[in-house]
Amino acid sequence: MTNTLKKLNPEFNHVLQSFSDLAVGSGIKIYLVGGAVRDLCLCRKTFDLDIVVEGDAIKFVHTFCERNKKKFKKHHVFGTATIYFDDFHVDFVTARRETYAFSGALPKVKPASLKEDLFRRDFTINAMAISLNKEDYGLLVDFYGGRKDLENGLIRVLHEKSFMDDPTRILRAVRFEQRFSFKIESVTLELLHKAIMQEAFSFVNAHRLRDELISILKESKPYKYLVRLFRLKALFFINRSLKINKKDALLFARLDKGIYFYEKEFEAHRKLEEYILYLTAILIKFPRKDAASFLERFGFKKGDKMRILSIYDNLISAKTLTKKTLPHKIFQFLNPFSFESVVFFYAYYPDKEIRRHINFFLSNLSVVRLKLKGHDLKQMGFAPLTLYGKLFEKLLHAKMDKGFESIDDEIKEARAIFRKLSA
């Protein structure tokens, strides 16, 4: 696996070698674990580095950061720490075993060996390690057959209580299955069905379910993930009456195209929080009060809740964009919304006139700025100052409708507007 490690970018390889050098001097053993090992075996690009320390991870990180002048955070309860580099971070954890007081509870942890630490992982494909120790640097450690399951395309839990210990693994099983085009192994699938029948999700903190749902909605083309979860009856934690059908497939396909259109044509605009659009597509099926209750109960960020509910509150009003109207009227309607809301309107309504107006707003109206400033008005003797706000609003709308570009045109228009305002 040494050659496999070389597939990592040079900066990752450099820091791993630095960790290895420190481990030799400290007399402890360290291993690369988790998704990075899985992705390296699959020849996929990896972005996350997770290190298990057979020893005190926090002490190891503290020593490294003290010598290399790096920032870090530590969490004594779980024996974890994170080192922050310029463009990435590396997570460290003390090798540990976990016990669960009841289904869905956060685990109690005790120091343990690497083998015990890997056994607490969710699936065999995520329970492999690569040694970062001098004597066997790059050696793959695979106690539970993860490499074979990767080769056979299988998602397999490590023990029969896995889904009941942590029911969020149900969502992760489907996420990995769909992402890699794998299959959930037959016994694992039986255990998954059993956990769902026992309403395992009811034992889990809602915020943890929220995070797993967001992870699914951030995957490429998440509709197929949702269909799989729906067929497994694993989406009822959102709403017991939730159904995924062909109409949803069409909306998700339009959302995919709308997001692609936005990202291709409007690179200068803020990047979309794509998951918000897909989550809205699920929640829009229910009454507003049910959607608001879900967002509140699952602890979504205030800004995300506002964006989603603003789509609810204005979805019908967006139909008015079918009418031919002045540019500033288009601006007045769309400008208060987030780009996520605007793209949702674009995808939800396949009407050509609506899409033409939205395209015009994104490409032209949203970037219109006045050259004339407040100090220019003062120098020209415009008074009182209390009229400036209204003047600039009307001037901006006039610029959108009439298309003038020079500051002289703005001054001429400003004089005409001011005369009317002060009459």
The other form holds:
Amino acid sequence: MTNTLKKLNPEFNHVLQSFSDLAVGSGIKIYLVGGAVRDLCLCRKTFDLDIVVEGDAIKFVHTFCERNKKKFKKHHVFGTATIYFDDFHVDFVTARRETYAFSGALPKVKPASLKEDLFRRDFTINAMAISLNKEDYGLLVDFYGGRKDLENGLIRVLHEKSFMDDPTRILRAVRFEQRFSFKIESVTLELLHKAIMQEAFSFVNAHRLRDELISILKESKPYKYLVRLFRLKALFFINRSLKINKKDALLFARLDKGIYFYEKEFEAHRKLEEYILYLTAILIKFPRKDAASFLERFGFKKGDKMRILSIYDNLISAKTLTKKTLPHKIFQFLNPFSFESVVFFYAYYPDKEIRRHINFFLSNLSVVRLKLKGHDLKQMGFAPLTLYGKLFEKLLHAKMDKGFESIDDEIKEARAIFRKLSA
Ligand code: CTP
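Write the structure block of the form predicted in complex with cytidine-5'-triphosphate (CTP) for the protein whose form predicted on its own appears above.
Below: every chain and molecule of the assembly, starting with the one above.
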């Protein structure tokens, strides 16, 4: 298993080795756990490192950061701490046992052994560890059969109260099942059905459900995840009347294509928050007020809410982009929107003309800049200053419609606009 750790990138290996050195010196045991171990066994790339400390995790992190001049954050209530490296962070937790006072409650935690810590976790495939201790560095610790379940492609809970203790695991089960093309093991599936029937979702904090929903929508091509959840009746928490049907398959496929097209063709633009588009595709099925109240209740960020609702409010007017629309009118319509909204319009309307306009906006209009600056106007004796804003706007629009390139064209046009404005 020593080789398994070697599959990690050199930077991760280096930090794990330095944690290991400190652990030996401090006389405590530490283990790599969770998703990183699972991904290593599957030979998949891993992005996060989670470490369990059999001992005081906060003290360990504190000492490490003091010696290595690193930044960290600690959460005393949970016995956890995070160290920040340049391109990644590492989460530490004190090995613990969890008890839930009621379904969906935040757990009460007590320090415990690694074995107990792994037992509190969601699925066997996420409940393995790799030792980072000198005597058996790199050894896989697998108390609950995670390795075998990985080989057989099974998602299995560790105990029968798992979904009721933490109903967000219903969403997580489907997420891992679909991501890895695994199966939810039969007893686990029964427990999952039972938890849904017992309305487990109604006991969980809405923000935790929101975060899991976002994680699902951040997976590649999330439509199949949603279909599976819908069939399991696990999407009612969004809206009782939500249905995912064939018509959605088409919109989701067009969104996949639209996102791919945007990322490929417009690399210079910022990356899309893709989940916003997929979430809109779900919410667009409901009246605006229901979508707004969902976003409010689940505590979505203000910016997300605004982006989603602005798609609602302008979906119909996007249809007014026709063959005759002048470039500056296309710009005026599309420019106030986020790129997520623009790509949503692109995917929503298969109409060639609308798509051509959006393509033109992204590739051309959104990056048109004037060569002429305020100080040029001043030098040329244009006055008063109060007209500059209006002049630049009209000049930009004229540049879009007429496509002129040189500064001389801009100056000529500026003179004409200025004459009209001051007439
Ligand atoms: N975990 C859990 N129950 C949850 C959430 C997390 O038991 N509701 C445990 C699992 O052991 C999981 C680990 O905490 O592996 C880390 O959680 P997270 O980062 O959310 O998941 P990963 O398994 O790392 O998955 P991903 O690849 O999506 O990051």
